[in-house]
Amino acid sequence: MAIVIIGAGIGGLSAAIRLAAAGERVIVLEQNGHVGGKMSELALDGFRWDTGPSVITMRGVFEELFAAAGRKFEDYVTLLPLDPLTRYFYPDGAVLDATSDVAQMMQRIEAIAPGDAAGYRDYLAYAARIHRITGPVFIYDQPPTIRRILRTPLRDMPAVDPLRTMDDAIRSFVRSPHLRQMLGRFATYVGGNPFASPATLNVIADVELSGGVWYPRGGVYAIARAFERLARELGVDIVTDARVEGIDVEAGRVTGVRLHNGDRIPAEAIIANVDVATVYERLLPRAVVAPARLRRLVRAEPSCSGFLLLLGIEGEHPGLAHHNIFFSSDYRREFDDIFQRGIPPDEPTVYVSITSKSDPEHAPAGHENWFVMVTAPAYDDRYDWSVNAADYRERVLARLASFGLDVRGQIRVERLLTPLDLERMTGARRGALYGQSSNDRFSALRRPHNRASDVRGLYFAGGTAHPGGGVPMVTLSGKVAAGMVLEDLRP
């Protein structure tokens, strides 16, 4: 029998590569016609966009995966370093180009936030210390346990900083609203709120501001293609257009999966690269699902979602970088809209990625491909996207116009995606891009484990399981899930 992986997202492909490299027979079943999960792409009328993740960090995670299979990542993907990492625009006209060159960054900070450069340098050291201490427990290994956490030396415990919020910690280092907004933005990388998420998540700033940002030549989807190529080279059987209707369980152990076409595939182990709540709600037999567990999964506060505009723009904008952020004037209100009121922000922060800055062939000559994203709440009955999407599009474009970028007359091609579309396209429950939210100090401990405790032979990989969302993190989730499968099959 084979090990079956449900879903050919980055987490599922990562697990498949690990297992195949260890000599296991692996079948990957993907409901869409292509691999990648949330990592996808779209081409229209000479324009090309990545439609999922757009920022790549932690290149060592990918290098280590390919090395485990006896390959070199650079033979499959060319990663280009980006500088600036991101160009930040503020409502008062200030502009900040973030760089991983600390000396240069401090000079730029002094220009817009006099007196805060030293605090920024101290903040980087603080974030790096969190990374050093928490990485082995919360990121690069199996899910954390109370026992493992208690093994952390007492002298290191205060540095983890779990009792303050991200914003509280940031405020202790820098005074400038500009810097506080820039550093607080990293909460959105895991779908969180900087005014509620634990300060421990400032680790994300170390990953980007010190480790750098990378762009895969050809587009972020090049990573999905590379994972697929390597998996197939190792003998993984990847079947697309294969929707799994259910997981068979006998005597408390998985025995196989049933497909939409009536076929059944026996399995000695199953890794679900699917939202964990969806697995319990829709794929497992009701008799094996504890009602209390299902309630916890379904009722858990979701992470944020997104509202996307894929725009083919006539004309070029030399004042924009590859990654651009246009901040709102009231960041706290913005996150209150998302997480408390459950509505898209009245005055949103707008992210614009333009891959044609690095890959000119992604747009016709004299044009640019804009990936425009606004952080939005996971959908519920408080906001009807089917009615309001067109109006919200106007609001987002008006925000860009307020920064001197009125492109409404330059749009030649357009595609709009709401949280409803994201759920339909990716299977993300309620369109939440990162599973459960990270808005409390125990979120890392509450994140679903990679090994199901109630169904033997069932494992989880992807952004809704440990260690969380983001391309490097789901790659690591595949590593953890594959390792657990091998532990259990080869005791």
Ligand SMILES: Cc1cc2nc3c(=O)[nH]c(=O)nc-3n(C[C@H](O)[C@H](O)[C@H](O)COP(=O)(O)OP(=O)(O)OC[C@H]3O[C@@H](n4cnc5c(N)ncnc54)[C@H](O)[C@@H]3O)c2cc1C
Contents of the next structure:
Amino acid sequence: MAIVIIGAGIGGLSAAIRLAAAGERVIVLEQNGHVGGKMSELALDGFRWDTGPSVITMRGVFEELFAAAGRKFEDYVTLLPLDPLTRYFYPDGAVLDATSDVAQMMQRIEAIAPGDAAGYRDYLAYAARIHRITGPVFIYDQPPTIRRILRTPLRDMPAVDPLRTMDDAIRSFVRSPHLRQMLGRFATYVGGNPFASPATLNVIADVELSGGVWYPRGGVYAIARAFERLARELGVDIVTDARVEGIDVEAGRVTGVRLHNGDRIPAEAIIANVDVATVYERLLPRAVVAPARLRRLVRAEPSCSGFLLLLGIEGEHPGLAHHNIFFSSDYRREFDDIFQRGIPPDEPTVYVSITSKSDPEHAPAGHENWFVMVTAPAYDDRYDWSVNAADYRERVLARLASFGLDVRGQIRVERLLTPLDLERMTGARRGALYGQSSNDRFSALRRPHNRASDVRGLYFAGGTAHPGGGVPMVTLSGKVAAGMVLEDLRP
Ligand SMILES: Cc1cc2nc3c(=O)[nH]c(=O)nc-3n(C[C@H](O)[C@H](O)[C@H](O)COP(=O)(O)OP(=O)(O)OC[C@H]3O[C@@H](n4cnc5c(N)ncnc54)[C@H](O)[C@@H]3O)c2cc1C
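To complete the pair, please output the form predicted together with this ligand; the form predicted alone was given just before.
The complete assembly is shown below, putting the previous chain first.
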């Protein structure tokens, strides 16, 4: 009998590779016609965009996965280091090119935030310390347990900094509003709010500012392609256009899955690379689901979503880098809009990623492929995208125009994606990009574990399970889930 994986997102493929490398027979069932899930791409009229993740960090996670299968990641994907990591534009005209070269970064900081360079260096050391201490408990291994947390030496506990917010901690290191905004932005990498998330999440700054940002030659989707290729080489059976409609459970243990076409596939174990709440709500038999657990999962606060414009732009903009951020003038109000008022920000911070800066063939000569994204709330009835999307598009383009980038007359091709579209395209509940919210200090403890506690033989890999969302994280999630399957089946 095989181990069945439902979903060929990055977490599902990562688990498949681990299990196949360990000699297991693995079948991956994917409802779409292609693999990758939220990591996807679109080509239109000579332009090509990644439609999901654009910022890739933690290259070691991918290298380790391929090494576990006896391969070299670099034989499958060419990762180009990006410098600047990101170009930050501020409403007062200041521009900051972030780099992981600390000495150079300190010089650049002195130019726009005199007196803050040393505070920045101390902040980096603080973030690196959080990474060192929390990594083994919260990121790189099985879900945290109280017992494992208590094993953290007492002297290290304050360094984890769970009681302050991210913003409080940042303020204690640097005075410049420019730097505070830049460092607070890392909360959005897990769909969170820097004014509410625990300071522990400053770990993300270490990952990017010290670890670097990478661009896979050909587009971020090259990672999904590489995972698929390796999985197939290892003998994984990947079936696309195969929607799982139900998981069969007998005497408290999974026995197989049922497909949309009526086929049944028996399974020794099942890893769901599907939103955990959706598994409980739609795939498991009602009789095995405790109503309280389902309620908890369905009502959990989601991380944020996004509003996307994929633009084919005529003309070239030498002043822009591969990744660009155009900051709002009131960051706190922006996050209040998103997380308290449930509306997309009135004055948004706008992110523009242009892969044709690194891969010119992603746009026709003399053109650029802009991926424009604004952080938006996971949708609910407080904001009607079906009515407001066109107006909001105008607001985002006007915001870019206020930075001297009025491209409204240069758009040759366009696709607009709202949180509703993201839910439809990716299955993410309410369009949330990174699973449950990380906005309180217990989020990491509340995140669903990778082994179901109530159904034997059922496991979870992906952004809604430990250790959370983001491409490297879900790759690790697949590792943890596969490890648990092997622990249970072949002790
Ligand atoms: C617009 C956007 C921007 C992002 N930016 C970044 C970024 O810059 N950096 C970063 O690291 N991360 C980013 N992310 C997040 C990142 O893409 C996700 O965390 C990650 O790709 C999720 O992987 P996953 O393993 O959870 O699977 P998913 O991508 O959620 O895939 C799950 C798969 O399961 C399939 N499936 C679901 N139900 C069934 C069923 N019943 N039967 C069969 N198949 C099923 C789906 O079709 C899908 O293919 C972004 C996401 C989006 C959408």
